[in-house]
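In the block that follows, a single chain appears as structure tokens, in the form predicted alone.
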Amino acid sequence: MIRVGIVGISGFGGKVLLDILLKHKDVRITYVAANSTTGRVDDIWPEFRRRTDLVCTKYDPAQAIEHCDLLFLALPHMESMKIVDPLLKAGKKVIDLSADYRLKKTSLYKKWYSAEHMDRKNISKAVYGLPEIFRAKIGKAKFIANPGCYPTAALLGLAPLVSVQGSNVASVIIDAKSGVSGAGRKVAEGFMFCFVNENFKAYRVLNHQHTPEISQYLGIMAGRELPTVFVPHLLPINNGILETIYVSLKKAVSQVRLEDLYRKFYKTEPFVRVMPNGVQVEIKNVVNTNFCDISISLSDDRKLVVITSVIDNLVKGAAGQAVQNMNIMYGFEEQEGLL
């Protein structure tokens, strides 16, 4: 059993956190704060009214070093890297759910989140947490920086082709679409139900900040640079991510390889279901869920893949990967908590 605490358990991300947490056998929860928030869970949440009686209080790095082994950072961007040294420095795990520690430049981090990293000497440390693709390193990891939403999405969908056939890929387009919750529970007109709801819009096109953390990992599983386009898309529903992913090829590819490409790749993976041929992946089938859906197409002339991949973006977005990245860096059953 170990002791967990979440900071920033009044965001959408720390609830989910939250409700997986209390139902995994190997962990107590000890610890939760979030940076303006205070009082009873659940009364910043009333569906754990007898569930827990935690308390949530102003983050104290003392009280959370001295409770807890392992720390969720469920905080905004440019707030988790004020906290992670301290923490670091005490022996305790911690897995950030932030952007803060997954671009390995910090050029590119005030580039894209118009900042200057406060903590530059812990970004080498941290372990970008997406286990299909670095369980190992994973396994050994005291830091860890959990996968964006879009990201997670992309690179489960792209990692069998990129992986094997990089040399082979001209190009990417990742059209996405995500639910509202994907931006959080702050206040904003753009979020509010009437500018929503019956509405569908494209938002920060070719200037959204997952752009450099898709290409950064993209190149890293393809071994050189893929020239990748993102935009991204708001959805007029709350939880969900489907990704219509472009791939044109130099050379033509057959159905058959590259559905059997991605079954092998796949095949022990808990929580990634690749679909029968001619069976589309749907949002309604993975929410609340932390599973990753994924659909392959091909065009007549076999050079351009159409890759669905669909996700909620608070579990295995957020909160779930999150988790099944404490599952695996403590030797728990990986999907602990999660089923």
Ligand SMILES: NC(=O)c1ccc[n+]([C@@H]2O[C@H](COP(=O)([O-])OP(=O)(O)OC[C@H]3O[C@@H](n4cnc5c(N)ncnc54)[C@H](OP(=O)(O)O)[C@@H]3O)[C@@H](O)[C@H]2O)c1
Contents of the next structure:
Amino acid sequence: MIRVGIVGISGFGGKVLLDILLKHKDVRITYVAANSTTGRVDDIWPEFRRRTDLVCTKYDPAQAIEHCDLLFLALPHMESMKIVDPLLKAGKKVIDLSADYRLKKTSLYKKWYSAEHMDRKNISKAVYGLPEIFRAKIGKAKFIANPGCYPTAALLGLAPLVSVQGSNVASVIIDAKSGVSGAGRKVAEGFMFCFVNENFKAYRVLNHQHTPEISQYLGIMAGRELPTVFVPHLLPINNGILETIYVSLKKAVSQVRLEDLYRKFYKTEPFVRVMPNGVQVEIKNVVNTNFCDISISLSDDRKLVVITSVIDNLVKGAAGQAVQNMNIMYGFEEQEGLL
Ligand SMILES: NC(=O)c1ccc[n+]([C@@H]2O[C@H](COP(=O)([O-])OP(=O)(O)OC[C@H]3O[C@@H](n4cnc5c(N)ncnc54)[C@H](OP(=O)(O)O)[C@@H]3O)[C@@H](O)[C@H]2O)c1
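If the one shown is the form predicted alone, what is the structure of the form predicted together with the named molecule?
Every chain and every other molecule in the complex is listed next, the one we just looked at coming first.
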């Protein structure tokens, strides 16, 4: 049994972590914290009445270190980097759900997050927590940079193709759509019911901060930089992401070979489901689960692959994947708490 803490319990990611970890047989939640929100967790999230007596306090590093073996940080970017170093120095394991340690180049962080990185020395210690690609490294890691929601759906959708056919890929276009919880709990006019309901729009076109994260890890998988375009959209639903990914190839491939590639790549993966030929993925089939569902189609000239990939942004795109990473780090059953 390990002792875990959740920092950011009053946020959406923190709430889903709480839900999963309360059901996990190998952990005890011993510390929960936030910033301005304090008090009983079942007052902050009334649906947890009779499930927990935990009390949220303002984050205090000494308390976190005393009470926990592992900390989940579900904080806005720029906040995790202020608190990671003392936790690592105290020998604690950390899984950070923010974007602070995902990009290996601080110049990219500055460009896309408009800020200087304040904890450069720990960036190289962070292992990117995408289990399907980096499981061996995660198993030995003390510090995980949990992937972003859009990058998770994109990288899982593309991994088999770019890993094996990287030199054959001419370009990648990712047309992504997310539910509103992707923006977190903070209230902003554009995310209010009246602005989102019965509406659909693109935002941050060619300018979204997940672009360099997707490019960085596609490049690692392909062994070279891939020309990639990423455009997100806001869906009038609470949870879920669907990405339609167009991959132009230089040389034609066969449908049978393509399907075979995806099935073999994910054959032993507990949380990736490749759809039968002709069956399209749907958001409703993955909401509240840690699954990523993937469909693949091929154009008549066999040089355009269309991949559709769906996840729950708060589960496989955040808290569920974080718990999957913890399970791998500690040698627990990988599905524990997640099925
Ligand atoms: N939402 C998603 O779908 C999603 C998916 C993948 C990754 N992520 C990433 O995960 C992180 C959390 O996202 P979220 O959607 O859960 O955000 P959120 O709903 O806005 O919650 C943020 C949480 O952080 C707490 N917090 C802020 N500053 C703090 C500080 N200095 N010390 C302690 N606690 C502090 C807030 O507490 P107060 O209430 O006290 O302010 C709140 O509990 C973000 O970096 C986000 O980019 C989110």
